[in-house]
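In structure tokens, the next block holds one chain alone, the form predicted alone.
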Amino acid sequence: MTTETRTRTEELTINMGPQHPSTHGVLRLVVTLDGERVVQVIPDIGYLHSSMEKIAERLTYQQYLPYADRYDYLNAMGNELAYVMAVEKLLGIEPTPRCQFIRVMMAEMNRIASHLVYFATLGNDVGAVSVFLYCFREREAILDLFEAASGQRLLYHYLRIGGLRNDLPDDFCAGLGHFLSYFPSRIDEYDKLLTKNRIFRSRMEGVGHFSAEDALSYGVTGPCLRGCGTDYDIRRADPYCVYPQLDFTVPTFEECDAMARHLVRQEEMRQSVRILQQCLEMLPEGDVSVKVPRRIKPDPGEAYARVESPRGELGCYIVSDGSEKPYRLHWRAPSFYNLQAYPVMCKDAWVADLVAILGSVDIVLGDVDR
């Protein structure tokens, strides 16, 4: 007669965060562990809640525009784009061709800058400290271009309802062309330094598995969805600005793990280079703004505009009551939906994998809390 011996363990609940550097923002994770195996993760959000949507109800349409920059501060140009597109739908106006091209250029530059922050912070999370300095070297070059165009390096307030605040400086296109000439070789550096590093791969491959079916049911979009093999990108699914005129591919990977999400972002930077090169070649002359009333008072109605942010589908929904202030405004923030999927990705992972998986989701807490 044999007697089974079973090791009895006691589950332990601990907190990760809300220390800012460790969790990509002010986020608290309530983690239940069985030894070093993760039983459950509950994200505790709300530390940055700033009533960004309610504030819109007491400001005019023009006054609210600077607020759009501030919640996903790594994608300020994309935030502005979603907002002005929604207001322009309410007004029934169409920006000029030159404005449309410049808006795409700004959005793609911001995509690269955001992905560079992702690369830098993820590398730091898993112990590859050097890559942080490499990525911020190139990000500084992009911020120099943003500063030349808008006067700001993080929160730009450059787009306007009906156009842009100002045209590009005379040397902007030459500066952007120079950046595009050497940036692909820098992506190759990141690939050798981080992506092909065997320690990094061991931390990312097979970790944080998340199926396409789960991604769709949770409303996950962006690289987290395309890392599950689903070819869905707003720039193709619901084209806006001049994206239908541009030739680029939507990267997808089938592995459904943290490494797949990482590879999507790496390839997206190469595709953004392609888009920017085409924009420089095709950029037309002309005005950058159309005439709009000084007091914007759209007819009663509603409008929804969406763009492909570095984190997924970013949408702005506005209800107008005919006054010069929005009656209601709501943001469809991709980080909020993507963070919902984080507990599923962490199920039965090791505690050491938690930060790597969180980094692969690439959330911005201002985008989550608003």
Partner chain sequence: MRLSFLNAERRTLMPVHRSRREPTVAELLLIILEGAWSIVVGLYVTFINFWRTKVTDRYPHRDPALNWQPRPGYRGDFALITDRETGKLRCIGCQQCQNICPDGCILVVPEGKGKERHPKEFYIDAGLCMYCGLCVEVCPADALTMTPDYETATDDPRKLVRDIDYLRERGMEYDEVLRVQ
Contents of the next structure:
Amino acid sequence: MTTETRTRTEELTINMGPQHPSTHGVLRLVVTLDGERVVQVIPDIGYLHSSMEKIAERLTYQQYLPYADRYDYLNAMGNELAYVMAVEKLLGIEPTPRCQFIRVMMAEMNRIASHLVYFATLGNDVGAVSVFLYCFREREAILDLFEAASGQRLLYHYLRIGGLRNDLPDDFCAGLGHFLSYFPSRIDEYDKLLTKNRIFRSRMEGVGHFSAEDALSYGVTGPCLRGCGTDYDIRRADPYCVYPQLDFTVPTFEECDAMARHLVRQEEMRQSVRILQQCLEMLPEGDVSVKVPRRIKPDPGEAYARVESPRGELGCYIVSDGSEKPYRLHWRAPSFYNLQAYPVMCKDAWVADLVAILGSVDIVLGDVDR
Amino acid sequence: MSLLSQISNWLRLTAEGLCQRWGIPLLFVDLLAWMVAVAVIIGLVLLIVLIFVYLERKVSGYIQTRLGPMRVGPIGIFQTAMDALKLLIKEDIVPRGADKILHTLGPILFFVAAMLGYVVIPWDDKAIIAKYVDLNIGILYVTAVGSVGIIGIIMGGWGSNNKWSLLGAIRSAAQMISYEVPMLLAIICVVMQAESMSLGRIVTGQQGAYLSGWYCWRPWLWLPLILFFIAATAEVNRVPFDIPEAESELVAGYHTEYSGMKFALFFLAEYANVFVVGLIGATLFFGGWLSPLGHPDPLHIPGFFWLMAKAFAIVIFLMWIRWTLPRLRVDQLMALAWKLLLPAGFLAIFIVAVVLLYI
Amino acid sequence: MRLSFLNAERRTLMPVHRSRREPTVAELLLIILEGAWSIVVGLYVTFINFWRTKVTDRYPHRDPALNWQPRPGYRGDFALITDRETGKLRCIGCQQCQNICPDGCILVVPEGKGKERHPKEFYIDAGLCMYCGLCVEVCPADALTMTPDYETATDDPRKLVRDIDYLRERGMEYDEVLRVQ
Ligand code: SF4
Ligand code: SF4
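Would you generate the structure of this protein in the form predicted in complex with its partner chain, following the form predicted alone above?
Below, the chain from earlier opens the complete complex, with every other chain and molecule after it.
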């Protein structure tokens, strides 16, 4: 007599989020698992939807500016920059050189701050908790500078149409210079602690692979695209503000995996430091604001301005019907496009890879859901 | 004669005297002695764990350029005690659809298993506990009761009716079973060297001038030393091997659905287990209760103190590791155990055997 | 000699420069050594940080000697400034702040005509406000300002609605600070 044992296996569907600790906010992932392997992952977005685009239609151009901060909250200055540039295009205003430099400085500082948050959360996701605190320590220094300049720590509302809220305070440049003097050594520290770590590398290398063709067809931009070896950076491809005058490189890595994306961001922080140093040297004197009418009424038309946000190509598209309020405003949100590619990256991943890959895509839910 | 055994002897004599006067069989004295011993162990372990948790918070805080707990008591020393108290009075939630019996039994079993390990630790030369139970298979016993804990984890994970818990429990079981093997291989090396499985004998085998007799100074035992610590860290689910409760992946692993006292049991037992690793590590490789100042200790510091000091040093080193490293992925973890540590373990045994035979 | 067993199902356990082939024994030893070294370096980094100055801000138990204040220009709670000479609020009740506020959290009820115009009621719902500062910027009389007061937490959301008396008091309280700015 023979006995036959049959093992029946089933796929397991689990719900990751929206309250999961490492979905970076309120992202919900519906994950189908075969053991510990991922069969399918479907991101379910919209938990942080806040009608950012619709709100613009009932507010005047000035009034909407503080909302621009709130949409990708880790890159408030960058958002303001995109919005302000779009409105200025509509109005045909050219800001003063000093203003341009300060805007670039703010955007780059914000890029560093945002990448630091990325480092921190990624470290946390893969289990290296100390990196989290170190990165926030450095970010705090940047936020202090932002507070000195704009009076707020996260949602600055510092840029204005045609200029800035106020000129930089006197001690700002010295403070920034001090920060820049020690920050590169801190990057080296993260490099030693996290990036070079064998365990971290084995967690990141070869994980979340997706090709440059995929990236381009999904509209992925930013470090995710540059991690696929494609040299595309708005600061170079469609220069704005004073970027053409600045000397910096756009780091790219060919490996197409999570590690490549990580290295791109690490290198970008160094480049941002370089840019900031040059800005400090070249910062011209003069006014920071040009005169704009109190009531902003652009001629009917449309304008699209794009900047390189820490997450990719951030675009702001405005249609004006000649009234005080935008007829339509649209954000091209980099996180949203990058998240689309996430299921592709997660093909054949392990459960543990899910969070590492999500960390390496570096989404901000405010940016995804708007 | 150490103070501890003096007290215990005095207590015992008094108790026996009382028994004779009241006509109670002497068996009761033995029973009583056992109960006292158990109470002392549990109390001691809980105290150690509280200190340990506080220390971990402080060390992690300092490593992360924070201050750690500062609010309750001077520099926050009562923080963990208060947290334990808070957990005690918290509501105990059993999720809907959970297997109530398993859900309750899981943490208890895990806790008991963790406590059992402490029974055979040779705290001191003639300390009461060691006198009662210096098992001749002490080290085997420790590893054996260590594995009983897995059942508690699986019970908890399965009984919680939560997929994350289940995943965590399965991971935990797989991990603990895998790492048991290299750990035992490493221990076998020490057993070969000491020619005994009794922890007491292993310690006395390390006697020598000052700390020269400790096994950690013998080059052929270095590989087992490293193996032991890697495997033991994995056994007790600490970073970089904390995948069963990787909070960024599995929420909280097998204790996701636990609250109140049951959670506290898991939590305490986990830390108790880590401390066992420190104690066993100190016993196997760092001379246990032997004083580094010479034997017998010229300053009459009890061996208990030295054992504790060594164990805490090891545990602090484990904390340091924990707050530095990221965690491995589950397949890498398994690959590490079976493909690297296991062959290395056999190699270690081979080396030790050759050395012991021919040198 | 190839160690094919090091392949963890799909990817190598420890990929050598991310190549897909299995490492040789020599490479494997190198990887292990390099890995151990990277861990030692990591431990060193955490060790230095152990001794670095601690950054914890022990709010609300700050060292009073430090006398911590937000940077000048901080956008905190609101205040209405009283004119020193006349002893009246500077506000002329023009309602421009009410109109510009994107959240609509200001309500000004003016009274009187021409030079006599002043606010009868003035409400700001600080719970609704997003501290953008537009109202302050737009004010033609420099009457409305924001103080560096950041401790606005309360247990009752109704307390967050600032009325005219509260705002006047605040203005008095922060008179010196604001004037310096
Ligand atoms: S700060 Fe902004 S939101 Fe607040 S009351 Fe003034 S205008 Fe309104
Ligand atoms: S506070 Fe300023 S803007 Fe508001 S009503 Fe008074 S004067 Fe006008």
